[in-house]
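The chain below stands alone and is given as structure tokens, in the form predicted alone.
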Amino acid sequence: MNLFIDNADISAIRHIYEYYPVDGVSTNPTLLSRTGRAPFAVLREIRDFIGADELFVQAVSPDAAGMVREARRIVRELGEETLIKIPAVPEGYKAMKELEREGIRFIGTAVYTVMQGFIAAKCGAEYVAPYVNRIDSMGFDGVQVALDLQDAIDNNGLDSGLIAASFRNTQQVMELIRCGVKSVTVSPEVFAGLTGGAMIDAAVEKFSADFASLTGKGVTMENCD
């Protein structure tokens, strides 16, 4: 299971890297727009920080030829560890086929249905990205769609794996982790919920208070008798 940060804010990325075993960063046009900065300035900063970890960057052209040109520049600027996010739509599939021929790594993104993701996998996508919470918002079961897509890929002998995205809560993430999906990409807010909570904090604080009552304030196992 690979764990990616779904964010373009370098300060948030640095913070999560400091504490958690993450494998890379996923960006999209919306996340880049929130920085208010030039896209490649942001992306170069992220690349410099994460080194050889995987970085996901989305092409925004409406047509296949434009997506391919964007992909070439993105890889030229940011390195071969950068995967291009291509929407799983007809022009996107056309672009994917060309990127596969050129050996440029890519992801099928904006996936809401099993067939969207399956076709992207057939085109050679290294990952396909079902939008779990957005699927829920349409009245369907986002986790189940993701699992059905994983089954369709595995049962047909394709090499793609899921990079499940768009989560509202930690339960959605945990269900997919439990089922062994290849990757998830989560926001800093969801990251915080994966390992924290009031009950956890209270337990840690209780241990510290009990130890202080025995040894005195500020004493730890490093300097106690």
Contents of the next structure:
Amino acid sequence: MNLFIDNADISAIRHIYEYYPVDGVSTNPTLLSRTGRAPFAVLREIRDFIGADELFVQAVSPDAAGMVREARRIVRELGEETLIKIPAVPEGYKAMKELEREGIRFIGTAVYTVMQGFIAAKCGAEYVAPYVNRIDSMGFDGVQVALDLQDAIDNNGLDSGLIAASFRNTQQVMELIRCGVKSVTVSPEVFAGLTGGAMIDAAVEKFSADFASLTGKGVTMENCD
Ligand code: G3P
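Given the form predicted alone, state the structure of the form predicted in complex with SN-glycerol-3-phosphate (G3P).
The next block holds the full complex; its first chain is the one shown before.
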């Protein structure tokens, strides 16, 4: 399972890379807009930092021809490890077919239904991105939609994998990891909650306090008798 950071803030990305086993970065137009900076300046900075890891960048044109032109520029400027996020809508499917012909890597994004994801996979998408929490917010079960999409892909012999996206809590992420999806992309806020919590911190602090009561403060296994 690959773990991506769903963010465009370079300091958040640096921090998470320092502590966690991360495989790449996914961005979207909303995340780029939050930086308030020129999109390619931000993306080049991310690319320089993550090296050859995968970077996901979304096309914003309303029509297929525009999306294809954007895709060509994105790959030219940011390298072949950059995958183009194409919305899974009719103009997007048309763009995907052309990108497939040109050998440009892409993912089907903004996936709310199994059929959207299935069609994107059939167009040749390397990943498809079900928006788990947004599906939940519509009154459906986002995790279940993601798993049904995984089944639809597998049962039809397609090569796509999931990059499950749009999470609000650890439980949603954990359920998909447990089922072995190809990848998940997680915001820094949700990242912080994945492996932490007050009880865990308290347990680790208690070990340190007990050791200090034996050896004195600041003494560790490196310098104790
Ligand atoms: O990257 C796209 C996806 O993760 C959207 O997430 O948090 O805006 O629902 P969110």
